[in-house]
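Below sits a lone chain in structure tokens, taken as the form predicted on its own.
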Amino acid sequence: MIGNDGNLLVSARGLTKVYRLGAIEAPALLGVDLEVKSGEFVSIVGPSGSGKTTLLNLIGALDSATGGELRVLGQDLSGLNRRERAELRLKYLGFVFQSYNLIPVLTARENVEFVLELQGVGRERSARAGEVLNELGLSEFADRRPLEMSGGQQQRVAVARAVASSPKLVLADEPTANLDGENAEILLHMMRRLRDEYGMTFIFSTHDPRVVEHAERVITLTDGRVAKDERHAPA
């Protein structure tokens, strides 16, 4: 399913998104052009309403563009049906949400295993879940349910779930918003290590300057357009 140019993971040309409620139109993206290559660690920043989460949702095939072209892993998303979009998300993308989105009745291990089961991983999924939880320093919390863990621990479980299948691209929407400084730094260092060790690509939507400090590339959205696209040395 992945296209030929494996190094170019995301390509957007003139990407637009307009939300409609009856006769009312609310433009969210107004002609976004960008490319993201394999192994990048990218932050998308901008004020509330600038289109950050919308852009992330479009890249993640969670929503559909109104106009323009968007290719993810070589696939033109406008040409994919619902089943094909779900397959793209399941096989190649990882998601980390601000609200964690863990299943409350499942333990940390079971939350990670659940995604692996959806992907068709067999008996080895328990071992893989234990391995990734250990890599993220969560072995002692493997049998705890979300409400028995702190916010920082829950977010690390969410990251473990997102990366357990070694996705090509991880999309993180405000992943540090509910974390204190220490837990935010722990999480960001872990994500950088996962990128370095496994070649995963990370795109963040964030208001958090701590995330920006760790990014190697910062894309600034203003009123639905790319205002700046800068590279810098991370902290």
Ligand SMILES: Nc1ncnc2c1ncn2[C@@H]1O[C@H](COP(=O)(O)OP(=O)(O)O)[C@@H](O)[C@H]1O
Given for the second form:
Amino acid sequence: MIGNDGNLLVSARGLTKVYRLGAIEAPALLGVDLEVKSGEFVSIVGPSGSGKTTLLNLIGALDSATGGELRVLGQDLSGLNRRERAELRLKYLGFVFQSYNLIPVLTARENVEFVLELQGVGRERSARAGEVLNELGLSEFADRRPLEMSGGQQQRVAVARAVASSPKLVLADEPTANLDGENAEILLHMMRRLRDEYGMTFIFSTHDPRVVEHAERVITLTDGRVAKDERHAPA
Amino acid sequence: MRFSTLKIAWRNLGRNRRRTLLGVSAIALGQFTLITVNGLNAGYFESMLRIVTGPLIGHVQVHQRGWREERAVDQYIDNLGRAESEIKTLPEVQSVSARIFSPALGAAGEPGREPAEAEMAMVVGVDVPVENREGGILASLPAEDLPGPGSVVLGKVLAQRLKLTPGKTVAVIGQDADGFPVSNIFLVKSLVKGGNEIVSRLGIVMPLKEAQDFLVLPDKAHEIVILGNDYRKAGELADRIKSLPGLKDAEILTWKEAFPVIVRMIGMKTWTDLIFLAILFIAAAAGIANTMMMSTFERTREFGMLLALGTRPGRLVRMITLESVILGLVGVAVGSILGAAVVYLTSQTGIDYGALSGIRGQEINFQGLTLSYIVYPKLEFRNVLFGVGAVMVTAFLASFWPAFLAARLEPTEAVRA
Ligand SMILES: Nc1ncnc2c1ncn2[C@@H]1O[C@H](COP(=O)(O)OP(=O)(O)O)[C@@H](O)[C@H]1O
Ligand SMILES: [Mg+2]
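Show the other one: the form predicted in complex with the ligand, since we just had the form predicted on its own.
Entire complex below, previous chain first.
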């Protein structure tokens, strides 16, 4: 079902999104062309309101486009219903949000276990969750609930949760927005390491220049259009 | 149902302890009230039922037609011996007891005290061994206090009016069936209270044979009280008695026909049970709906996040419903335990209903019967189950709306900062 189109994970052609609030139309994306290949480490930047979140939501099959074509992992997203989109997210995508990533009543380990359970992993999921946290140097937080962790620790657990089932593509919308510089650094290093060691593909948005430095490719959005798309030597 | 769903639902209830406690308390209070009030009712109505189906009234009563309205001495059942032996041939009959009731005047019988003040009284002739049993007119009297030849037992109220105590004598003036005056002096053996109001207020109780001789009513009585083996089969017993040749002209009534008001009151228990079940429904609905609405509305982002990860809406629905059901179960369990404990403890000690409602005294006279104000509540397991059922139904219904809203959320809710 999922074709690989020669390592092409995301391909957008003339992608548009117009939000409708009653009679008012708010155009957010005005024709985005974009390709992301397997193993890339991509940052989407741009001022607030430029459409970063909208674009990530479309790629992440969380929302549907109003026009243009969008293929993710070889699937034409416009043809998928609500249930099929949920299935695609669950099986092939990982998400890190700006906040509210974790279930507050579950410990770090249980949060990781929860997505593994959603994916149908059996009894071994507890051990798997422990391994993932361990691998990412988070074992000391395994039995803590989100409120017992700092914001930076929570975001690291969120990354662990997102990658626990080895997704093809990890989408992170401003994952460092609530973090200080040091914690932002740690998070980015962690993501880079996952890309380098496991070949995972990351697309993350940010408007923090220090975070952008870690990207290999920087796509700049302005008013719903791609203004720049440049290779970049990461720091 | 996956284990994690249960774990999440349970822990979510611990998130806002105060709110959960409020919901649990509302449900617990509802169930507690249902169990205790219905337990009190059950005890009260059961004692009432025990009296109206006990030896005082019997399952079936036989009188001459019209006696119940006029209570005249000459409205007797004749050929009593034949009637009684016919009744005793019926296999389900447990006991047969005949009574005589005849208005009379009573006065202190002591010589030298004059003028003796006479009081209205009622000569009651009874089958002493039968009435001495539990629930009978002479229940709880030791053998040496029972009336015999030349001796009587006085109703407590009458004895007070006549200033008589056991060991003294009472002068009785009555009328025989033909209207001729009769009189005699009897030894007062003891006093009796409770049971039948007429007996405690007016009664001069003597053995049936004594009364028959005194009032010139040979082989006659005014009332025959019959106990079968099951009060619920009183109708069938009455039908069989009606077909006996010796009783073809008599009025034969079941306890239900003799005390229709009490039967209606006992029937009302179903309604009080239902009213408190309805109150429980309302308490549970308010408790659960409030808790669930607040706890799900403030978790919009969390639900959005779960949906974004690919969680099926159905799973959110189960999570919320389970949370609601657990809340209901905890509440109903607390209410059941407290309610059952209170009903059990009070069933051992009894509750003074009169004191609770500010009435002095130990008993109430109702429909000619003396009922005790001391009630022994009775735990009806049925009501506990009904309460649990009601709370479960409410829990499902109350979780429906929040669950529906959560399932309809868009996953982008989570992403919007
Ligand atoms: N749900 C929405 N309804 C209406 N307008 C929206 C909605 N989400 C975003 N927009 C609008 O779309 C534009 C792009 O927003 P967004 O994608 O959130 O930008 P960014 O993430 O870069 O700040 C903005 O003008 C914003 O106001
Ligand atoms: Mg944004």
